[in-house]
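So this first bit is one chain, no partners, the form predicted on its own, shown in structure tokens.
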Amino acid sequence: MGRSTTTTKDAQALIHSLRTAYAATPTNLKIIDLYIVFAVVTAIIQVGYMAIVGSFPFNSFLSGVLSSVGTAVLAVCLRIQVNKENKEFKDIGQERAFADFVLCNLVLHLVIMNFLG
């Protein structure tokens, strides 16, 4: 009994100790996380939606898939970038960013609309 309670107040420290460093986070970088959670969300549907009813034209469902999985690993890759904490990109600007992001999203979904046919 001791040790549940011990693990649960561990948890909930956890848990305090990342809403509070979460709290700090910029505005940007929480509508880039939205954003990700969406994207992953969408993917997860499409996954649930084609286990229940099924994957008849599976190149229609390994689109959807893939271009919400590909939109979420470029938003990843912007919130990376973005981020002012990250030294590794502190050449390149915020304008830049996104400019690339978008550029790849635009890549990203003339593939996959070539893959569809």
Contents of the next structure:
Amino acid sequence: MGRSTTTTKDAQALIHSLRTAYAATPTNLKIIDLYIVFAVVTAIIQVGYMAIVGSFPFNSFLSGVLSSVGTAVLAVCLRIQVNKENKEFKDIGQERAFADFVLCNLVLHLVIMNFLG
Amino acid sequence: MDRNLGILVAALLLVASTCESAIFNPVSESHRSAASELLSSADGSFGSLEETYEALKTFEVLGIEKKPDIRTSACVSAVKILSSTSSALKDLFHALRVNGVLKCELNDQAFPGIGSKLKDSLNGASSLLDFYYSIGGLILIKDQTSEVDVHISDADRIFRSIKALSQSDGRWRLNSNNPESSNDAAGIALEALSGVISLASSEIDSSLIATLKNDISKLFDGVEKYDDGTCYFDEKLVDAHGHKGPLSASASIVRGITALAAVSSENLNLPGEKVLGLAKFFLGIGIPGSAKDLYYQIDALSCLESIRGSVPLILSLPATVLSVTKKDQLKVKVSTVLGSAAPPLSVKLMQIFVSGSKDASVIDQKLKFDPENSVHVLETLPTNVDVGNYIFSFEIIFDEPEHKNKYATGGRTRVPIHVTGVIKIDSAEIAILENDLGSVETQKKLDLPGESAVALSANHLQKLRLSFRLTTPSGQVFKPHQAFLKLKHDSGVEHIFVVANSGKKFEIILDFLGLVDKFFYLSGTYDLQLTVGDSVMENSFLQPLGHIELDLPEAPEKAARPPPQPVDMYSRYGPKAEISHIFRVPEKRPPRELSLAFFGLVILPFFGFLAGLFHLRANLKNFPKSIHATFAILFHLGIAAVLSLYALFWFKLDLFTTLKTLGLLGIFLMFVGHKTLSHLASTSAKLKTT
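Let's see the other form, the form predicted in complex with its partner chain, since the form predicted on its own is already up.
Starting with the chain above, the whole complex follows.
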């Protein structure tokens, strides 16, 4: 009984500390995180749909899921490059990273649209 | 001595039997009807004067009446050429020829002018055709009018100029520039030279004529031969007109040697065999298909009809199939190539050869001459002639020996004769025998080839025996080409067996025990049919004999099935059964409402994202101002454009146009984006430093 309460208390404390730490992150990173969450949720909904109705046009399913997942991954890369605390990527400017993000997204979506069928 | 003679005779017979035999028939009604057909023209004209002359000559030789409109139109064109002063040499020649046949009404004043023109061109001639036309024209004028003096004073010189164009193999060239020689040109040259001889005012040097004889013998050395004795002159080169061939070359040479034989005072010593061979060649082509070929054939034959020294005589038979049973008589006709009567002669049957074997018998029997029909008749065939194929060898003997120098008969003439007869069939019987002992169970006599319908029955332990004897009219055993027994089952399955002969009897024994497998174990009624046939058998028959009930055991598991019988034609070619295609079952799709619900669900996170942005208080404060705003706006517009291009690509476009447009948009986007982002980077750098 006691242990469960301590674990819940510890969990609550952990969550609270995470929250405060997260609040400290800069806004632009928070925007990117939000975008990542949006993309992943879209992917999950598509997988759920496929689970219900079956994977008949499999290429369409793959294309949809990979679009969401791909853009999430590219956003993660952007976040890494833009984050000021990462020492390795200090030389690459933020604008350059953003330009890479846009270009890769456009290429990804061209491939996705071709594969959509 | 006897042995040597015997060997010599055997060798001669061997050589003689390797030569082929053939029938040649003189010109007949079929030539006349072909001429009327081929040479009929709608408006009475035949094209050029040359063709008109050829048609007229053909009609004249064959004795066909010319239609009056042909005469008028031909005369009109001939007179026009002859009256005009500027006609070409070739046209004058053809017009004179037409005039010679038709005897048109021509102004007598025209001839002297033509005569002098021809003499001028003769003096100035250099090519063979110039000589030919001018000399030929002068001879035609000589025939048509007596007022013009056509004699040539320098005949020797002209003779030598023509002779200069000859080659060593007896052929001639057309002119001195052209190195190719041909048989056709040789014929033209010989005609021209004969014209020179006849028009010469003084005697031509006899040595020149002797060289001419030499040329002719060399020309005949180059003649081509077929096995059946036909000879012809072939042309090696093909003219630009493509018209020269063995027919025109041979006809040309025949004209030449006929003209020469007519004018030369001494005998030309033409080889009789070869002249007869040429006659056989022209007769052997039958009825030619074109008017020109018909002209060549008829013209050459008319020359051969009256050639001095060796007129060919053709031995022909109206019928080559004789029946021994009907006691047909062998009839032989001897005539010239155009069908006119031959001089008094007799025909002897010298030898009879059996086709396909080396047997030969010497007969030496004279045929009786029937003056009413002018045929030579052999009243009874020699006793040793039975049914079969033979080759009869005839010889022509003249009543007056001096005719031998005027006519060419070619020694022995070999003719294939087909002798048929009624074959007697007797001792025909059909029997069912017991297998082991061979004892007869049923035996029935057959009446062949009359009506007979036997009804037999047998089981698989018995045998069927059919036997008969075939005898020729002269009592010999006969072996026909075909002797078959056919058994046909009710269901249509047929079996055919060959009836073999042993010695005198034809017999077939069907042992059903061994044939059970072949008959596919089908029991039932089988129709019997006997076929006996041969080309020399006048009473070949295909006779149903009756039927036999066969009782065969049951078919075992592995037995072969009888072959399927041909299906009725209408069911085979009629409409077939309808084919129902099986298509791939389409995949199960979710219901529309569910899809739309999930579409709405997928859109939701986007709104969630917007809500989150709002919650984070995201702003556009860093958006570039004034002049750089345009680039920024263009940048965003460019991205929007690319995304809408993707949407369009999905709906409508194909990849190639998309890529092309994407390329253009991409370049624009790169430029604009670089501008914007570099401006942003520089501003943020400025902010950092300050």
